[in-house]
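There is one chain below, alone, in structure tokens, taken in the form predicted alone.
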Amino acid sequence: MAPTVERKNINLAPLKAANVPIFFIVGGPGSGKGTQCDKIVAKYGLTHLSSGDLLRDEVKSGSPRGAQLTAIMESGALVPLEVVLDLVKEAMLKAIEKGSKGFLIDGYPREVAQGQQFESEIQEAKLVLFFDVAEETLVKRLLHRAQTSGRADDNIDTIKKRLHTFVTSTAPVVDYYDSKGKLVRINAEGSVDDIFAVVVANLDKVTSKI
């Protein structure tokens, strides 16, 4: 049996009192969604979280959940999507502190039940952008950046087990938001500045109030 982690109480009522808009950026590893990220955020004033380095933090900080997580994942176990749901809020409420516009959250939500756990909890995405591309141009990026990454998960087998992983994990988060009329599928296979260009058209949309 895997271990457990203790939850802690977290009062969202700065989060949902703040109402900033919230989107969820979901791309396979290679899809060029970091470098997205940072240009969104140096043009709007958003605030960038990704999850995995949430959980990857919390490990280093020594902490006795830290310690929890990693007992977790030694084990082989997923971490309770609970677990980093927390980590979420407890870092969206942080930046709200800090006057936050607003936020990206990066690699989420990985399955259907986490988006859905989140937006009743905290409130709804407005939208989701999926940075779309052909897995055979995500290996080739991926075997590139392997050359000066020295990244120890940048090799073809397991480039192609994280693919397949995301691909079959992804799908339905993809559909699931398609049918609710939230995802922007964006062709992320030119040039940055082209991808950014179609990720401004489908935000001014919705942050004229930012």
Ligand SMILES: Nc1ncnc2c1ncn2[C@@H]1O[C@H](COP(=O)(O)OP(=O)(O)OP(=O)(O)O)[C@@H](O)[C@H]1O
Given for the second form:
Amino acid sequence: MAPTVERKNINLAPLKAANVPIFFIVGGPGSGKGTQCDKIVAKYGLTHLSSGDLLRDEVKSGSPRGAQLTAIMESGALVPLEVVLDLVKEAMLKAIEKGSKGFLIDGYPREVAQGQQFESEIQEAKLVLFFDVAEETLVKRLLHRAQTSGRADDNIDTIKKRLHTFVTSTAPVVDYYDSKGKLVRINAEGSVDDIFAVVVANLDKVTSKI
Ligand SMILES: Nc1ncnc2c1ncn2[C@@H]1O[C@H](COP(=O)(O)OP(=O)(O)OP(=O)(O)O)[C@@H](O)[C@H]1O
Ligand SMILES: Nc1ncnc2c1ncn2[C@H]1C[C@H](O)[C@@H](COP(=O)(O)O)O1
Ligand SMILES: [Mg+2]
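Could I see the form predicted in complex with this ligand next, after the form predicted alone?
Let us now look at the entire complex, which starts with that chain.
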């Protein structure tokens, strides 16, 4: 049963007024979103917000909402839109207070409605970076990560469910932003550095300096 979602009345004015660039980072589980975001942050100084990390922090906080999230995340399903969007908004506002010059929203949107709601309430994404990786490679990477990550969802059963969720719910996000001319499809099978070179070539096209 989805958690009853208490909506928070979040004042977005400071975020909207800042009007900083926002990039959505999309890709299957294990596609390298976090890895590439770390490198983008080091080069451009943007703020990296991983929706998965924000949810794991909420779980760690011991809040009643966090307890409900654990079961959903371990099942490989998506957390309700309202929950994850409120967490992202709150984190963005905190970062704006600290002078953020822009955002990498990693792991969001995971369904088209998420992207539409974010963009209607906050602002449009400048670009959507999609890290395109074959399922076989994703599974190999996640099973390797499982050896050290300690993540409850890094196990073959949950990995398979997360892959199914990606295909059914998130793949349409790729088509949606492609149809809007916002998608950058990046073959992310190669080395971290080779992929990052393609990321930089695309980010530099959009903003001479972010
Ligand atoms: N280009 C690459 N080649 C090989 N391994 C990679 C590459 N990019 C990332 N990895 C490794 O694959 C695993 C998953 O990477 P990462 O955590 O960045 O993916 P993610 O898309 O953020 O995954 P999740 O959605 O599960 O958070 C990590 O162990 C990472 O070190
Ligand atoms: N944007 C999201 N919407 C719904 N659920 C989400 C979102 N981002 C993360 N989640 C849940 C479902 C994922 O399997 C887990 C872990 O996310 P990850 O980006 O793989 O760390 O959290
Ligand atoms: Mg990640």
